[in-house]
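Here we start with a single chain on its own, the form predicted on its own, put down as structure tokens.
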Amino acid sequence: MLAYSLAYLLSNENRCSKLRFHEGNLSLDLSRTLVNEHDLAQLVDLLSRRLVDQRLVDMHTGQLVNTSEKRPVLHTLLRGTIDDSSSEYLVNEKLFINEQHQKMIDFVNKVHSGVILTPNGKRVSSVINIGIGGSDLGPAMVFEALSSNYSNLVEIRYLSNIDIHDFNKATKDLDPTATMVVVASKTFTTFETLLNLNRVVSWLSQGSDSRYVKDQLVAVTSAQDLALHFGIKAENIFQFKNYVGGRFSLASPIGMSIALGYGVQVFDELLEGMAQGDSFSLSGNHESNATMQFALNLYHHRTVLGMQTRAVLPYTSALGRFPAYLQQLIMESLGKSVTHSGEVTDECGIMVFGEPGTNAQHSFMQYLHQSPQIVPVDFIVILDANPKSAHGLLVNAIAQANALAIGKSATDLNLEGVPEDLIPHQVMQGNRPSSVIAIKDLSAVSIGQLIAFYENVVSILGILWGINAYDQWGVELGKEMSANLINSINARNLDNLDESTKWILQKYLDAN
């Protein structure tokens, strides 16, 4: 299938040097991926042919790049990447963003200083963030990623799943009279979020006068009217607009839980890192631009070589939720089968899975080494980490990358004296591609750069494939069907449902 030999390619010092990149606190090594000199030239040429630079500028300057929803895509404006004073529209939007950001900073500082208290007159000691998808995955991932470098100012819990076990876990050992609740929902109509919100309101009422419980609620939304209708005070509502997709919304007030947990300075450093990552993606020539080169590498392995799946293995538990965050970012953005013009395509989309190393080595790494399917791997390592564990983590990551690339032949095994009947079982074909992404540290700036790096890679891949990376109609269909089934259960009327659906719902009704 492959006219490549990684063992041979890795011996080419010139090629390897061309496939190493550095941007801010992030370094990238693509030397273990299945590209040769000819591929590199063709891939760089593809950027020009697909007008990638211009399309990125279109996105950053508010053009309607989300064609199916007729919207601009301006999540980068949240971190101040483009300052286009010639555009009245962008100036006005930046004023709105700055206003909401300052409102959030003032609010968070008042919570930390004790100016804002709960209705019982207590200082806020804990915060529950209720959201799902982009309103949960990004903030929860970052909060965990920063936990080893920063101290909590208040306890932060995240509640997304509607399973009662998750609710119990989020509220366990918390004082409802000293707890603030952040409801993060772009539309303020998300079923799971509203269900959990009502549960939490009932829980808050255990220790407070129910007339004042909603004073403990904070909303982050683009639907202020619905938040007001629910009973949340205007001064406790923080807004972002619909040109910010949920999976790209971390830099909006959706990230408030990070600021409440670690302080506004840490949140602003996160935004600074994201802005730097955006700038890196737009700067330099294509041959030396790490973001462009990584996007091209993913494109080559997916579209040219047909590798549809990708593993992400962060060799630090601090980034334990990063694979889940990337699942939404990449699969929701690029899981499309039609182009902007509506033409069917089967050359795009990447399925992502992952687990922190070294845990992954004792679960699915067997599949990555010896299964018939070749799965490219992103190894993410931290350079400035705890010296007691960093050596072992780094060495394991690089050893796995080398084992995937080089493998072990029958000849090697024979020379080692492996019994002949075991040799076929122990042969590792090698030629399994991987990238190494090295981050300087687990600071807010570095995490911000890593997030922006992958976000911009997704945008570039959307351009290369000619698809809309910013809508998610598949998600919307599931929401509609869920609402219809809820109505059927509430009415205890299953007559209009298909037989399979009717069977399982009847089982549920019988049990309840």
The other form holds:
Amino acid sequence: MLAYSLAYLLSNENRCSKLRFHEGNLSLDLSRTLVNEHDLAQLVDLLSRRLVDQRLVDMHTGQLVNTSEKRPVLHTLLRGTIDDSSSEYLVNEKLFINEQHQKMIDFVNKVHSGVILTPNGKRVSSVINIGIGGSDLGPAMVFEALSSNYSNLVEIRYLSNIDIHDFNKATKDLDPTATMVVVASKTFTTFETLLNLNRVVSWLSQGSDSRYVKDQLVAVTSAQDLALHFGIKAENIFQFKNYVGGRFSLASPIGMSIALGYGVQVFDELLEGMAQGDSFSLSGNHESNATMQFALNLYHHRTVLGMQTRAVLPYTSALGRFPAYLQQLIMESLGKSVTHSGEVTDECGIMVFGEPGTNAQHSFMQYLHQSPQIVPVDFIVILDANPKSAHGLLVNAIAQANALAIGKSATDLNLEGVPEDLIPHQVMQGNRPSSVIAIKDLSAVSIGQLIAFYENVVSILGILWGINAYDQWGVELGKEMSANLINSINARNLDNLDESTKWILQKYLDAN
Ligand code: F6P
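Since we've got the form predicted on its own here, give me the form predicted together with 6-O-phosphono-beta-D-fructofuranose (F6P) too.
Next comes the full complex, this chain leading.
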């Protein structure tokens, strides 16, 4: 398969310059990946053969591209990317989006200025965002990413898992009478979120008149009726519609915790960056478009070269949650094995894992350098970072990329005088592909561009593979099964369960 020599390909100036791309605050270098000029031409041709431009237009104009759920996919409308004047439907949806956005902005400004107080008459000093999956990962990732450049106006905590340790951590040292709770849930039915919500309501009741505790709650949801039914006031409910998938919902009021934490201007800058990222993905020719080229490169390594796994290594701790965020975005979107028409395919899906560098170097990088499996790597570096550590981070990322690409031969080791018996252990094959994504800085605009970049790459990959990147039926069965098992545990009745399930649940019941 590896008819590529990266050492050779990297010496070809013409090829390398063709594999460098720029989009706003992002630069992308694909020169260390396993593509030659012939592959490049074929891949670009694939964009036309798969009607990628037309399919993107279909998405942006509200066609039912989420075929299994018969829904449009309009998260890009949230950041105003699309020319919404093209249909009455889009005009109306944009009006709705703007209205909810404005409602959220006014609310957040009133919290910051003290016009909105807690029911105890205190200024809001902390916010707990309860949510999971797309209602947590995006906001929590961005909140951390921006933390070195922006100051908090209020303390923000994220609560997603139902483990009591998480609850204790999220509420630790907070004053329940000065805390506001954002319940972020598209469906408002998610088990974990509702369990945490009930726990938090009890915690809020300490020191407060329980009749008013629910006034401390804010809901972000597309199921307003359920939030109202729970007792959340209509003026505290911010909506988005079901044409925005959970993992694509950051630009909706789901991102409210970012606005509460850093102010509405920062949130709007994030949206501005996302809008720019969207327009980059649609502009220019295919040969020079970073988003298209990155999607094609991922397609090539996965489908043509058969590399199913990918590592994402941000060389900044500020992007510590980025791999987890990307895992949902990429794996929930592209982890499918049938096409739109239901035909089985085994060519799609990418398993993603990652950890900030340099930490990753001291844990799993050994596998990437010498295991029999080849795992392409995305190195994400920040150009304008903290000067004290920036050199070290950048240099380490590039050194790793070079070590993967060039490796070290037995001949070189021999010349260095390495003992014969150690040579096989120290040989590094090289030819291991990686990309470098260089971000100008950790500003809200740049982070917005990065998010939109990956979101659009996912949409393009969905089109190239002919799969629905917007449903997640696989998650549903597990939800159903856990609901049944909870009933069995509550009733302490394990009849009708298979032997393995009975064994572990019995052990749990014995221990409790
Ligand atoms: O279980 C997966 C999932 O449905 C994700 O797609 C979604 O982001 C998450 O659960 C949370 O869902 P909700 O926002 O409806 O609570």
